[in-house]
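Just the one chain here, the form predicted on its own, laid out as structure tokens.
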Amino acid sequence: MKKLLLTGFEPFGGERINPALEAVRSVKNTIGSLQIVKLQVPVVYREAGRVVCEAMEKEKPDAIICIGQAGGRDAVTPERVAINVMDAASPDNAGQVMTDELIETDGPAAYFATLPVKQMVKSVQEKAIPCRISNTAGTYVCNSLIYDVLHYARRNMPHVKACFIHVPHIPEQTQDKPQMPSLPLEKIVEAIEAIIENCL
């Protein structure tokens, strides 16, 4: 049976729960003829990655999927790029703040996501579930990840695949912000599983 490992990060910025880790936590354990390994990972520069690529060492998974939360947008969003830069004035959850530091000194400039996130759009596009493409993980600790991600893999697994996806916040989290775009956590469940049973 094939792998993927499935990512969530935990609660940051003072919020209780992250719906990356909801969700991760939340999708099926076997979908087709894939095992789902699930991990939590830190808010914290560099420490994220450790702890992901140490997980692909022991897994040996044949593809990556990284989770996280995006407050903001209205959308399922999987990045088609990552960039080598950590620069965001909040802190992570050790309280660092990072400012025009290179992920990697002697990485590229950029990662390219190396599975299909036109053919993820269209999936969960087909479940009337709002997604698109985004062309910027941001420069914070999600970033950061899967730019660490596909930096080891290109170096020590080329032939694991990986993206990074953004969720919207849950309606838990906005009901003191009725401004703010959520989506069900249910729904990012399905979307999440479409995805790998139609990309994967």
Contents of the next structure:
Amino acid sequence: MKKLLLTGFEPFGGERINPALEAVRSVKNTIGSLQIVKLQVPVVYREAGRVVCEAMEKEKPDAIICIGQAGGRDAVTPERVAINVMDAASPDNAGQVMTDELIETDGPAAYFATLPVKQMVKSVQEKAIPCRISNTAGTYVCNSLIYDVLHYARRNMPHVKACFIHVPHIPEQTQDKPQMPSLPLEKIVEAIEAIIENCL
Ligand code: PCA
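Right, and the form predicted in complex with pyroglutamic acid (PCA) of this protein, after the form predicted on its own?
Now the complete complex, all chains and molecules, led by this one.
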């Protein structure tokens, strides 16, 4: 049976929940002939990458999809690219603030996702769920995680394909912020399952 490693970030930034982790927990454990192995990831620079790369060694997955929250976005957004920088005003969950730091001193400026992001968008839009490509995963922990995963895969498991998907807030998180977009958790789960079914 083929195996997918599906990761979701823990809550961060003072939030009680992270829709990425909630969605990962709700995704089916088997989809077609694919076994889904799930992993919770800390919102901590470098530690996030270490945890996922360790799971890659242990589980030897055929593909990896990492999920994170992008508050303010109104659609599911597969990320096209990861860039070699950590730079954000917000601290991570260990209190670290990064400014203009390279993720890998000997790494390239960027890696493209190695799973088919355009096909992902199509398969989610077919379910009438908002979805579009994103050309930046930001410069916070999500970007650094997928950079680390693509870097590790390129060097150590070149046949393993990976990508990152950002998801919006869920309505429970935006009750006191009516201007903030959100998407119900069931729609996020349906989108991730459609992506797994059609793109792996
Ligand atoms: N989103 C953050 C980090 C964890 C998460 O879910 C980001 O976009 O970098």
